[in-house]
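The chain below stands alone and is given in structure tokens; this is the form predicted alone.
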Amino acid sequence: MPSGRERNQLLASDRPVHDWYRFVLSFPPHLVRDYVERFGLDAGATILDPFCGTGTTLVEARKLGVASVGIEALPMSAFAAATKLDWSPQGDALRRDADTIAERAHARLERDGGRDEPGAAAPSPLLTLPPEQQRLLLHNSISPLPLHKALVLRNAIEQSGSAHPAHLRLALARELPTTIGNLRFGPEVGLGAKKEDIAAIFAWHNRMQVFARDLDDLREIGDAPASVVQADARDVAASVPERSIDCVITSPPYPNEKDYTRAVRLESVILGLLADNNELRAIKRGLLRSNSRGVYKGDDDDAWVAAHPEVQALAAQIEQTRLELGKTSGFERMYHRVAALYFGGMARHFASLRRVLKPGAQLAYVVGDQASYLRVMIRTADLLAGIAERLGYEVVGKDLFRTRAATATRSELNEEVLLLRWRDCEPSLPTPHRCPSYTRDQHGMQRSQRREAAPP
């Protein structure tokens, strides 16, 4: 079996558009192709990716001529996915815009006494972010001079009057974290080598040439409908028409104590998609709970799995392990609750999803085992299979996607594709024996059959 790295590798032939902006651990386009073929989808089908990230499923579906819809809660990721689906710009037009913007940015640097060459004299004064935005960034995620150049370039893009500013902005976002900034991904976001200077305008201009070339090469591909909605995937029915979806191919966040907003923080701030901590908090409230730093007073997704014995046993094991180890930090005290909130949020997602699926719809969820909470093993696919089955889905099986080493224990963890089929229970009617759901009673923890996809 190929290693995890090989299975997750972005093939050279897949780089056009997919590589415009992509998370390090995004599942690869060839996985989407495999399941589109396996499910027998054609131009009459519609694929949903309710956790679409930067749009891998959507872009590949469009390349294959299949309609698609994506839901994504993070503004930066939703912006990237939507831009990657816009193939309307002419390559030559983007090249001309890029040339003009680069010239203006170079002129601004030189007017202030600097140049876009490492080692050249620094301009003065340097542009900076407002304090409330600066506080959102990881410390030292970008050095002062590269930040100045990025802001000069961003301002030149905004003032350019280009007919396609999204592509110009996305190219900047692509270069910000690791080329212009000091970040590294492996798989967590952290600090790499600190760069005091970088040819930022040059890097962006080169990336624009790649965008333009890719758009030139896409002229012969059909125009399958594709769209992205910035929304909460736990409430799919609020964003997608009823009985409109033939297939789901997606990878939700894992219960792994990872703050997914950190991976896009630098570009979100510089592109103006995140202004202050209040906006960050609002974004986090719309995410599936998967880490202790994203839990808020009033969260009650755990009520959806209050009667699920396997999830309750997992939460109890995590808490018992914490007590045995004497772990007392505030975040560690939340670990058992995060696990319950995560699986409760997925139950809420599956419940809402039922309304938008056509009879016999096929589903593929890429999920991974985890051991992030005090090394207690979480068999994610198995737990989600049990939750989905209780909500009326048929569990078709699991495919092993790849194995990877646990960060804490270095033991092998499986990433699997959980395969489901919608049995077509009628979601508008009470179906206590076939489509159970969960809600709170007066005591706050009992199972109820009275409500369908509404939150408890």
Ligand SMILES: C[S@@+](CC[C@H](N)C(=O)[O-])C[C@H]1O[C@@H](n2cnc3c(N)ncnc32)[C@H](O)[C@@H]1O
Contents of the next structure:
Amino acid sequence: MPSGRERNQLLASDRPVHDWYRFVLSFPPHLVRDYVERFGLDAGATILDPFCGTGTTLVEARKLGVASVGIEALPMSAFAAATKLDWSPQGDALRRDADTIAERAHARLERDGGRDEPGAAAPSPLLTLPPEQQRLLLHNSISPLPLHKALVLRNAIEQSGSAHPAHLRLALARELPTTIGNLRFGPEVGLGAKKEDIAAIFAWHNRMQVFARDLDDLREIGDAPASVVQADARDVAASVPERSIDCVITSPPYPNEKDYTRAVRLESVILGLLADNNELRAIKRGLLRSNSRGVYKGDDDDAWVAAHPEVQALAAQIEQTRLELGKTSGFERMYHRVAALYFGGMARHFASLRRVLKPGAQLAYVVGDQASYLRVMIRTADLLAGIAERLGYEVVGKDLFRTRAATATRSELNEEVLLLRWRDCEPSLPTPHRCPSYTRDQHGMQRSQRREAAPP
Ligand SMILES: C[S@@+](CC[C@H](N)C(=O)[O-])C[C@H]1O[C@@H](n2cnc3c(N)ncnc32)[C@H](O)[C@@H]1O
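Follow the form predicted alone with the form predicted in complex with this ligand, if you could.
Up next: the whole complex, starting with the chain shown before.
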């Protein structure tokens, strides 16, 4: 395993496909390789990543020739992961489509008096988003002229009739936040320097060359099956066939106030994966509760840990600290509840997961300690180990993956890999379990149709 800084970085040799679109702190592909090797997985095995994000586990599994299944609740990340697993386009076909689209986008800009060069005259009129979409954007996350260029490009992609629109759209998503837009990630999403103009078509066209080259280079690699379902991992058995999984390699959210919907907001809106506030709320409801802005009336995942003394003690400590510090904002009042909902949601996930695991399945959960709630230390891996053990899993151990400085406390926080094994000793598992059925939405994503509503 690489050491020091390398643990956090994408190695140059790992860039193909992984770098098409990823979260800043997605775990690196070498972590997946290490555990595939340690678990001794063979070519017949199937890996599950129930919180697959942008698809690091799945893409790496595919490169290693191992079958994989991913679940992801956010439409943008699920779309990115699914596209990163589609290696069917020929590089030359993508290059041709990219050339034609860039030409049309340039022509459209010039027709309105503009050019794809910073400092050139601005075209008029500028394209804008419908108000209900504009309202979803983080304020100033994209300036008017770059937004116009992004919309011209998006429209040209949509009207191109390309056989591979997903790759063309993903390359736009890749360039939107930090190249075309004003965002920066440190690792939380925030505003960087405001760009009044940017050569957006040029940046996208360059990115398409990278996609095309990667696809050319990947021709020799086998085609292990890989799929992504847009669904809720707390109800994993609704999306994955019974006893089909040999191994889980994943990194769920941590209880740390991170809002994944904000991190992907700009590209979700511009690609049309997020239409208005109602859709945003529906998406947030499908996520594990890990921040106080995403808690809803009627949330009851905390019932799953009502009899778990460590989680109850943690929630009580957070609330006690809030009272002592005299913190009274609506969000701060919610902190102890988010912690209980988070661990309850993970308990629900572990409970549902049991049905899809083969006996002896091996699991690796990358999770971080947190101190985001009034500096109360949350030992995430230890608490999850206790929860998993009560649900019949064997706790195999814990590896230290990396340490991070906590912004609030300036102390070091561990990111660890919790290792579990499914013993299949749970006599009370409800049966029978039917295989799930799927529909495809307008973006070609698989969606599972059945939801599990099992009480704790
Ligand atoms: C730490 S990130 C995973 C990053 C991933 N390893 C990658 O390669 O990008 C956690 C992911 O879990 C997703 N998530 C949160 N709640 C979920 C749920 N209930 N079901 C499925 N995915 C969920 C988030 O949207 C986020 O993409």
